[in-house]
Each structure stands twice: as structure tokens, then as C-alpha cells.
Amino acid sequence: MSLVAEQLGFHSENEFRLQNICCEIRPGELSIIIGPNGSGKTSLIKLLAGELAPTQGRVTLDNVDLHDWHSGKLAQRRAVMPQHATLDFPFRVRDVVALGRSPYPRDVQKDTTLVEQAMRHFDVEVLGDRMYTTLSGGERQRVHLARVWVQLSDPEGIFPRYLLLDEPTSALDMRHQREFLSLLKQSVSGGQMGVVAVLHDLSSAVRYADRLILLNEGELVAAGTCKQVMTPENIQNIYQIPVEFLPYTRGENHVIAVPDD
């Protein structure tokens, strides 16, 4: 069982094209989408989430076309955090996080427990009674991370779930970035969750990803392990900058250094 893109393509009104994308988001793996601006990363996330309908190919969950799923059942199997999550109502932080329980039958005790756990995970517990509209950008992002986490946190479910995140660390400081990516890595270790996230920081992508999906100009350049995808040739050709790779001391992955002129 997995979330699969089969020969996926999308043509938008402004002529942007995403074409012939094949990739698989597997339970137990953290997949990270990388590529330069305008390469189609956000479009791919939206297609995998079912927010956009492909003009070519299809996305399947458990071998069923994503658009054939009942919306309520789909919401229990996959959660999405867009790049810019907006909410203009003066809800308390705790109530925003609790929105993640909307796809499930109401159970006050279970809902309260899961909401409190998620708020602790994402360091927003002390903000619980604050109005969401008074928060900083980084605080808001952590609240939405807690919300989507709650959406997939049904302890009674035995089926794989999928979390899709578009630049989830963009408004976080260094400490919260590191803590969040470590938490994502931990979340897939049990084998019941697959996570796919868009990141711009290549060093973080290499450090935390089980698999990388490299896009450029709407096409799939490479997909696979970090060692397979993150080659000097791929990075230099796509980003048009000179690079050198340095061994990462905790494994076979590499960090990227741009030499001085």
C-alpha cells in the first residue's frame, strides 16, 4: 500500500507543465522533493494531495484513484499542509489544532488527549489559550503542523497514513527546523506513516530524507536514495552553481559546499 504517481502531468492556464512524473510515497519513509524555484514542487504536492486534478496520468492510494475516495475517508488517510496556511478567525490555538479531529467521530477524551500531545510535540502548548491571529508567522506554522499531525493521529487505525507538507520549515527558526525534521523522521520509523515534504535546504534534505525526488522545469530528473539523486552532476546542471561534496560524519550522505570564487 502506498501513494503513487503514475505518468503524472498537469497543464495550467499559464502554460506551466508538469509531465511524466512517476514516484511512490511509501509508509516508513520520509521523501523530500527538491528543485529550483518554478520546477513544479508545489504542483506535485497538490496533485499528490488531490487538490489538483491531473491532466495526464493519475494518483492512487491503495491502488484506488485518489478522486474515487470518499472525502471523509481520504481525510483520515492523508493530511496536507500548504505553503501558506491561512486562517483569519480569532480562534484559540487549542481550537485550531482540534480542527484536525474533524474527520473523526467526536470523542472528547480522545480528542483532548491527541490535541494536547500534538501541542507538546510542536512546542505550542503554552500558546493554547492565545488567539491564533495574534501569533507570529513561525508560531502559526507550528500550530498548523500540530493540526495536521492530529488529523493523522488516530491510535486505533492500523492502515498507513500520508502527510504532505509544502515548505513546512520556511517560517521556523533553526531550533524548530531541526526539531521538526527530527520529528518527521521519527514519525515514519514505525512503518505506518509516509511523509513527503518540499524543502529548499539541500543539506537538511540530505540529512533527513530516506528518498529524494528531484524536479526541474516540470520534469522528474531523479528519484531514489540521497546517494543516487544528490550527485555533483545533477546539482551543478540544475542549480547552475559549482559545488563540492563533503562526507557527512554520521553516514554516507553528503553536505554541499559552494567553493569561494
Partner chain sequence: MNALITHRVLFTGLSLALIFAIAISILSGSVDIGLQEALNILAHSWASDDALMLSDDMQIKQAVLVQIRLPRIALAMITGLTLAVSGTVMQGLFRNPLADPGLMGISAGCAFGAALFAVLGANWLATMGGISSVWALPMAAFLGGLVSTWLVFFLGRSGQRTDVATMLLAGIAINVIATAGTSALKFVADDQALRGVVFWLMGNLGSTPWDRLLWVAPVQLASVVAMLFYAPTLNAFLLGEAEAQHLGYNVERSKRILILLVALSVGLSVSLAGVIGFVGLVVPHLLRRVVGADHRVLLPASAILGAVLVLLADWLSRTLLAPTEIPVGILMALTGGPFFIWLLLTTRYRFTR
Given for the second form:
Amino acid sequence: MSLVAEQLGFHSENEFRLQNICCEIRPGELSIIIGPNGSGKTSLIKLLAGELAPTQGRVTLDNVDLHDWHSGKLAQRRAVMPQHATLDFPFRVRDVVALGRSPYPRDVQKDTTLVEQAMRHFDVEVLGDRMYTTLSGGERQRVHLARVWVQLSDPEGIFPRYLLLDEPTSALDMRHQREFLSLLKQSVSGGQMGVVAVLHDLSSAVRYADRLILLNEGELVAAGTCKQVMTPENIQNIYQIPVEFLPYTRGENHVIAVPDD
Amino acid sequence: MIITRIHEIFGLDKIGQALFSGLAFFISATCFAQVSVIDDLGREIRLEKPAQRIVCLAPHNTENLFTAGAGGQIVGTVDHSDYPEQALDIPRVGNYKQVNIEAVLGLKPDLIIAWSSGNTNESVERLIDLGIPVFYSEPHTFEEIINNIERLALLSGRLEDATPRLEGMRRTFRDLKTEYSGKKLLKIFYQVWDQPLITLNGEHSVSHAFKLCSGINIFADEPTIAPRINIEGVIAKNPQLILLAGHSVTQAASWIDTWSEWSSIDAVSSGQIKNIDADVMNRPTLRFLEGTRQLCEIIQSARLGTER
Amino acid sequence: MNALITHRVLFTGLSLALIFAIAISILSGSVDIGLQEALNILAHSWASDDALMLSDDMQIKQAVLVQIRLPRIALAMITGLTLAVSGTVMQGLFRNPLADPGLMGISAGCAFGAALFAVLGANWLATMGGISSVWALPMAAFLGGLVSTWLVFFLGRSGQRTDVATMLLAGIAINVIATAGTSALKFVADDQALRGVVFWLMGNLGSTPWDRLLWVAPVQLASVVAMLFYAPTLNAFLLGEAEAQHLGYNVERSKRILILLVALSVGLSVSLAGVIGFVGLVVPHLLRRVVGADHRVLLPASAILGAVLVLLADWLSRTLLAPTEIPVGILMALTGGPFFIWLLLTTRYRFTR
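Now that we've seen the form predicted alone, could you pull up the form predicted together with the partner chain?
Now the complete complex, all chains and molecules, led by this one.
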């Protein structure tokens, strides 16, 4: 019972963007994809989401190829937040968040409760009646986070759900980043949700991830626990910049880049 | 031109010049046959000799030139010049909206008869700029039609032949006038299209024909020449005669059905719905005069029908 | 709840506007019919078809009201609501505020179909003698619209997917080609053959009888109602096609169904009433400023406002120079164009990225 990539490859116009990727997103785990620009992180998310069709291998959810899933049923099982969510029409924030309820039969009372709850989680309740188009970048990102959150928060669902996030914190300030990642961590701990997120901030990745997936030039370099993946060699080889690992007070490591003298 | 040249040759003094001018004019009007007329836009057209190669830019011009007796002098005309039959053999230079200037020039015309409200003004002005005499023809009333034919006869040197015909036309016109003036006025609806309903206003020559026959166009006062109206407008005006001017008998026949359910209109209840040849009524030519005579008869019979 | 109040005010206002527009349309015309008379006639016509009870004068008025004004009002309303809803759907589907049945080449395709029929088909039909020409021109128009929509759709496809941006561009190209084709036909054909087409292209609400309306309008209404059911899908579409897919919508199927529904309803509308532009463009823009882009509100509101707008335009077209009628398409473009520019200049939200 998990979201699995088997020998996954994708190429467009004779150019390989990803090849030979094997990984598994399990319920109860927060997996974080890291890697330099152009390493194929977004392509991997899109493949896992079924937005791109793999040219090699396949992606399965509960051992069923994503291609064979009914789109409505699939939407109750996994939600996706793209890197750039666009919405250029005036839409009330509350209604944008409520779009997350699309896969479920309509139930006004339940929908309202879940939407309000998600808006509280992501600190956007005060924006409820504002038009989306008037929001700042960070506010918009939080609205979309609330939307995908709502999509997976039906209390009656029994199956494990999966949340796929492409750079979900890119526009968030420090407080909101931390609150959000803690919320993710907390919700996977119930064992009913698996999350995979692309992050650029290695320190956050180390701090919150249960598993890390390190990509470089379209290939999987390493996958596993932080200790296995986040080695100074790996990071220096791939990012081509000297790094230092400073210990946290709580025993975890903190990564900082050191200027090349 | 000619006059000046004669002056030079004879080297006359001022008094003699004045005397000679009168003589020269006399000569030019007869021997040299110089002609000068005013066209329907008020421009003067002066020809040194009657035109022998004429190009017509509207069907009614062709027809009127034939009436004037100058049909053989037409070297070019436009599409739809289909009357009289000989007109069909004349080379075409486009249609009245799109005249091919090069084709016109290729025919080396010495006179062009244009139609100011139909032709594209730019093309005609180009021809004027190129030095070709252009006569604008824009007849609406009977007097104007007859007058037009007379001036065309003059420009083409056919005035003598045409005079008896012109007299005949004037007589027909006078006779119609005396016969129908003072008769009881009849309200007429003239239909040129059915979906949407389209009629003609008081500016159109059809309305002049109505006047001659003591009929009234119920939509004479509308602002546009071919106004779009609706059945309700016709019901409100309640015409005593409906004239269907379709371009074919079958078309007009299909229009009659539309009226049958509106028996509150006098023309419908008394069965006064008649066909009329649209081509005849739309072109300001001799046929229009003939058409008017028939129109007056239709109106008269409708008048008798209503009085009964 | 702020939004709820806005919606109530909006729909109350729109309904009142619709009632007002219907009322002035019923009461205006060359034949004088007062409000009391109109109500009497309607009550009488409703109660029985026993016309003998009415005086001669009232019989005329009844005929005018029932046979002329009411079908005209019904046609104006159905045309307005079809065009406005189709415009809203197109804009939502293409996530582009330029999308409009007119700009997408559907109307131009209809016009070309009709012109082609008038020039080439009329003689052929005369020899066949089967269908009456009253039906043939609208049919030709509808087929023209369907062919142009299919072309736009076909050109917009890449592989398994339909690319909306390409489709929009293809629509503009088809629009240009069809318009040029119609002009070419106007150029080669003689005036008489195309006269009907030219009049009909300018928009004409006045000459559709009940029987034709009763055949076509239900199909139009049904496809509009079907479009209303797609409001949540269209909302999801605003986030992008991939997002709509992630939210569980069958994006490809929805796109195809919606485009077909638009082609069907607009094709039928053009076939009955001719080309009336700007309704599909102006109505959604205006309403989005007031209620936002939520299609669950926007679509029904568009339907009502579209009906009101075409009713008023038709009312103006037949009263301004009465009894002369100004073609309603021309009137709509003349008033809609400047109004649209004003909307553009004062709109707060951005249309595109």
C-alpha cells in the first residue's frame, strides 16, 4: 500500500530528463526530494502525480498503474500542489480552498467545516472573503496549501493518502515555513498519510525528512534516511560547493554552505 | 481651343473677335458639333465632337443610351446590363461597385457615364483625373429620366433621332398625370424583401411613380432609402395595397403566405396583394415609365376594389 | 455572509431587470397596446383560444402580441442567454478572457455556411424541392458552425491532448478565413443571391415564427442547462488543466463535451437570429467584476444578464427610428464595443500573467 516508482524514465524530444528512478512513498513518512536546479525534481513530482506519462517504467498506487485509476477516485487518494499555481480570475479565497472538496459528493455542512479548518491551519481564515487575485505571493501559496490539504482531509476516508508538493515553501516567510513543515510532520505521524515534497533548503530537509531522495542530472543519486543521503561527499559532489555540517543542540545536523576561499 | 486657334489664324481685332466668337459657336454647334451639357451633379461636360466610344458604369446608363439611340456607340459596360438584349454582347469592365480602371482605359473611351450613388467615387475620380470626360447620371423622377436620356442623346450626337421618342415619353408622362391626378389616394406598402421585411422610402423613384398614380408610400418618411421594418409597422399603417417586388415570381409567391394570417390589414382582407417586376421599378429608364403605367393600372384596380 | 448578500442582491436585481426588459418589449411597438390590454390579452389567450370573445380591435392586438412580439421576445431571450453562457464557458475553458464564440470562429463559420448555401446551394435545393428554404439557410449556418468548430478543435489537438492556447489561435485563424470566404462569396455572387445572407448576418430577431422557435429553442435550452452543470469543472479549470485533473475531473472529456455544447447552442442561435456579437464577451466580464469568477454564480447570472441585454438591444433597435429597425447586431456592436473598452480600462484585476 504505497506510491511506487518502478524503473521510471522520462524523455522529451530525445533529451533525457529522468531515467531509472526507483522509489517508494510510504504512508507515515515525509519524503523530501532534493537536488540542484535541473536535476529533475519537478519532473519526478509530475510523474508521480500522473501529470506526465512515463516513457519508461511506471508509477503505481496500491499496485495499480496510475493510468488505470479512475481520476475521481485517484483525487480522493492523492493531492498535488504544483510549483506555480496560477489563477488569474477573481475568485474568493474561501472558494479556492473549497475547490479541494471537488472529488467528494457535495455536503455543505461538512465542506464548510473542513474548509474553515484548513484555512485556520494555514493562517488564511482572515482572508476568506478576499479575492485571490488581490493576495501576495506567500498568501497565495498558503491558500493553495489549504486547498490540497482539504482535498485529503476527509475524515471518512479509510485509505492512506498521498500529498505531492513541488517547492511548497518557496514563497513562505520563516514562521510559516516552520509551521507548515511541522504540520506535515505531525500529520504523517498518524500513519495514514505519505508526503513527498521538493525542497531547496537542505537544513529544513534534514530537520523534517523521514526519507531523502537526492537527484542529480535526472538520476537518483541516493535515497534513504538523512544519515545515508546527507553526507558531505554527496552534497559537495553534487552541488559543487564546499559545505559544513554543524550539529544542532538536539543531535541532528544543520547544513551550511561555506564560501570557497 | 478651336475658337482661339481660329483667332490666331485670322488675326482679328477685339471687336471682330467678339463678332467671330458668336460665329464660331454657331459653327462648333453644327459643323464641329461641339457639345456641352450639365450633368446631374451640376458639372459641365464639354465634348469637341459627339462621343463615339462610350463606357457605362451602371446598367440603367446602358439602357438609357440604347433609348437615346446610341447603343452602338457603347464599347464597355458593367455586369447586370441585361436590357435590351444587345447590351449582353458589350464587353464588361467589372460591376458597378468594382470597376476595373485598366479595362476602361484599354477601351479608349471618349465619354464615361457614371452613377454617383452606386460607383466607388475614387475609381471614377481617377478616370476624371486621367482626362476622360465623365457624365454623372442620377435620375429619380420622370422629368429627370427623360432629361437624362435627352442629354445622353446630345452627348452621343443622336438628338435628332431621339427627339420623337422623347416627345412620346413626355406625352405618356403627361397623360398619366392627367388621368390619375386627383384620384382618391391609396395607401401602398412596397415590399422588396421578406426576412427581414424591407421596403423603400420616399426618396426612391418608386415613390415618385406612386405619386403620379395617386398612391402613397406608407413608409415614405423613413430616414433610410431601404428601411428594415416589421410586420407590426405594416399592421399599424394599414395599407390598402401590398406590392411584392421580388426578383422572381416564385419568391414573391412565397411572400404572399406570410401576409395571409394578417387579415386586419385592408390589403389582405380585400385581396389586394400584387406582384410587380422589381427590375423595371428599380432602374430609372424608359421601362420605368412603362412600368409606371402598369403600376397606375394596378393601383387603379385596387382603388376600385377597395371602393366596392 | 458577505458573499451571500451580494448574490441575493445580484439575482434580485437581474430578475427585476429581466421583468422590466420583458415588459417594455411587450409594450413597445407600432401598434398601441397598453399594459392593461396586454394583461387582458395574455390572460385571455392563456385561458382559452376562444378569440370570439374579443372585439375586432382586440383581436388585432392579440395577434400582434402573440404572433409578433412574444416570439420575438422569446428569441431575444434565448439568444442572449445562449450567447452569454457560451461566452462564459469559453472564457473559463480557455482561461482566456478573449475567448468568445464570435472570436473563436463559430459565428464566422455559421456565416460562411449560410453564404455558401445562398450562392451555391439555393439552386440545387430548388431542384430537390425537399426542404423549404426557410429551414435550409439556418441549417447551412449550423453546419458551417459545426465544421469550423471541428476544425478549431482538430488543429488544437496535439497527440492525446487538446492545447487551449493553440486552439484559441486556430480559432482566430479560422475566424479570419471564414470571414474572408464570406467576403469572397459576396464579391463573386450577385446581389440578389446574397441579399438574404447580408441581412441575416446583421442579426435579425424579427422573423422567426413560433414553429421554428419551438423546434430549436428546446435544444438550445437543454445544452445551456447542461453547461450550467459544468460550473464546478470550470472552476477547477481556472487553476489549470493539470490541477483540474488532480482534483479528479476528466479534463479531456469535459473539454470536448463543453466545446460541442457551445458549438451546438451557438450554431443554433446564429441560425435563428443571425450574428449578434459582444454578448458573449461583455456579459462575463461585467459580472466577474461584481461577483467574481465562481461559475456556480457566474453562469446563471450570465444567462439572465445576456437575456436582458439582447432584449434591451432589440427594444432599442426597433424603437430608436421606429418603424425603421436598426439591425440588432449592428446596434450591439456599436454599443457593446465602447462599453467593452471602458470595462478594460477600469478593470482592477489582471487578465493574463
